[in-house]
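Form predicted alone, single chain, as structure tokens, below.
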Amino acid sequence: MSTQSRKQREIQEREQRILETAWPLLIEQGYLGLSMDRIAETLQYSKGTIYNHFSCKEEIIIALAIQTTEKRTRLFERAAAFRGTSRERIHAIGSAATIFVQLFPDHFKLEHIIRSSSIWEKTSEKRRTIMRSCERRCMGIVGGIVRDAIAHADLTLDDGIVPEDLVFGLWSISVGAFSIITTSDQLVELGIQEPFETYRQNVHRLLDGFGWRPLSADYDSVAVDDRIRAEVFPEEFRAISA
């Protein structure tokens, strides 16, 4: 049993070294610049060793994307545990989403790379299933807060609207805003001085439109921000401010 456990640990450690080596190559040189030969050369492994863990470079990319989604999910879990009203907790989720993009912009970009059909279709069904599961967990956290809001009468959805509709709205605003923020260098010229703050205000407008109480005009969002910074993400905000 101990021998088997040791072998499994060695396999996992080797796989992690491959991913850690592939990551900077992918970020610096892009999808086309990443190759199994380059990874093997950098690690001084045989190509066969690399292929024992990953059948192609697309499998490496989706494995990295899975790690990215897990990183965001952990931030969302911490945000969801924030002690406050349901509206304040969804506020904390917005902070987590912003922190993720500010601290890990390359991870955010990686999620777009993996969505390319030319890459996604070359990955294994096993890893695609893991990726989908990670995304469902992340969205399930947000959906749980929506359901808590309904249960506590902070939110009433019109007939025909389900919690997932609201989650999708938040998801759409976030992905759209962050995609623009991380790829455009013209926002100031376009009149967007503080893009992350503009994103936050647009989220508030969406939630106010759904009637999620307290409305943004009825609570001190600055004070809530301060609490989130101090109680949930002190290290992350220090890193952003550094």
Second form
There are 2 protein chains.
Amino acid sequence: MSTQSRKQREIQEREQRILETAWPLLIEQGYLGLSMDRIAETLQYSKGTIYNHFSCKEEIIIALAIQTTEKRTRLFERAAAFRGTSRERIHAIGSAATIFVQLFPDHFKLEHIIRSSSIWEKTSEKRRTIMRSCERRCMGIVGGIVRDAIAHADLTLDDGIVPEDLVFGLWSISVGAFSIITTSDQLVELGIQEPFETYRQNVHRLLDGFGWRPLSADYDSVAVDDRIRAEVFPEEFRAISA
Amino acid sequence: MSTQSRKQREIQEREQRILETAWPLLIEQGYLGLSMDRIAETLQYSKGTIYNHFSCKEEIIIALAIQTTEKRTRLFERAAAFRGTSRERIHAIGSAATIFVQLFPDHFKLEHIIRSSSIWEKTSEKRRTIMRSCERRCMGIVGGIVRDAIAHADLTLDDGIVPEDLVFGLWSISVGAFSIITTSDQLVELGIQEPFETYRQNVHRLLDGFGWRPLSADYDSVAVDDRIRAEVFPEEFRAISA
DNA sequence: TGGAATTATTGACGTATCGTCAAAAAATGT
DNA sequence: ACATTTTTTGACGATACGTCAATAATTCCA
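In place of the form predicted alone, the structure of the form predicted together with the DNA is requested.
Every chain and every other molecule in the complex is listed next, the one we just looked at coming first.
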């Protein structure tokens, strides 16, 4: 019994160690830098053992992507639990998204890799389902705040507009901004000195455009951001600042 | 002389044929599907000859990306030349971006592939420079419209906000929306029935948030969109509808 | 506890692809 | 007609993927 559980635990832990070994290879050298042989060599296991855990390279990649995506989802959940006006809560989501990118600047590299059709299609349906459900959960959280805002009359959507449309807008602007930030090497030359700050402001413009109260003009969004970072994400904030 | 030019021309044309052969391989099977051997086999040349044109796989990929990016830039230039209010002209840019995605739905796959660090870093500085200059040109076009809007008092930016901030917002929301549209397989399940339409509306909300006149409420953006498609992009519009 | 049954591990193997380079072929110039 | 330059070729070495039969370790049960 105890022997079994020891072995079982060893196998379990190995899975995590494989992922930890894979991460820097993938981040530093991309898809091609991740080699099953090198993982095996590093961990002193034979290749076959690695394949016992992950049936192909792509499975390792999506497993890593799931880990970071789940971390983001948890940040979103904490942000949504912030006690404040609907506008402050949606603001907290923006802060969570930004903190996530700053804590895991490499996540978007992964996201790019995993979305390549050649990679995505080789992953198992099981893991793809997990990814999709993370995506749905994130959208659900944001959608919930939008609905709350409507319920509290902070926001009124025009006819034919559903909460998901707004969520899609926030999702788009965030994915786009962070993609650009993490892949463009000439933002400063293009006139974007502080991309994260610009992102934050643009999100507010978008919310203003939907008429979400209180509008930017009415409150000091920098102060709100500080408060959220201090109250909701004190630890993460310290990690970023350090 | 005539023999030389014939040979020269043959070599020139071959380059394009290589790219045409590479495109479907890359789109259908991703980075891994693109094989130098297969290109050589298909075109009945030896591998060495292919390598005379492109020093590595990645050069082929970026060459393809440059071709589509240049097409987009030309669409943007035509959109910017639209004679109308600043708001209509920026609207035309949005239409151009949408038309581009619909004409070249696979471009974003390429964009994803090329942005992978492992690929990007293997490309030649020469071609990277071309890509960057395309990017700058696109931003410049949009920035010019923003400046015109300010000059015509259609738009007033708050202190500390520069035109590039707004451009970054439009860029983000577009890149994000199209990335999501081309890679997510559950948009409908997530409640986004007509992503392109939602994108268009979100862009307007963002512009409204910046106070760009006339605001959405004041005019029929669907009519403007129809007019732009008919006047500026009649041919492309037909191609999409067909 | 000892040995059968099950499970986990190993690493050589077949296949595929990359990018190179010396030799062969073709084109060009005199 | 022959020398020089340019282009093409494909065999080659290197690397990596994923498989699988053989081996080792572990578990189970009498």
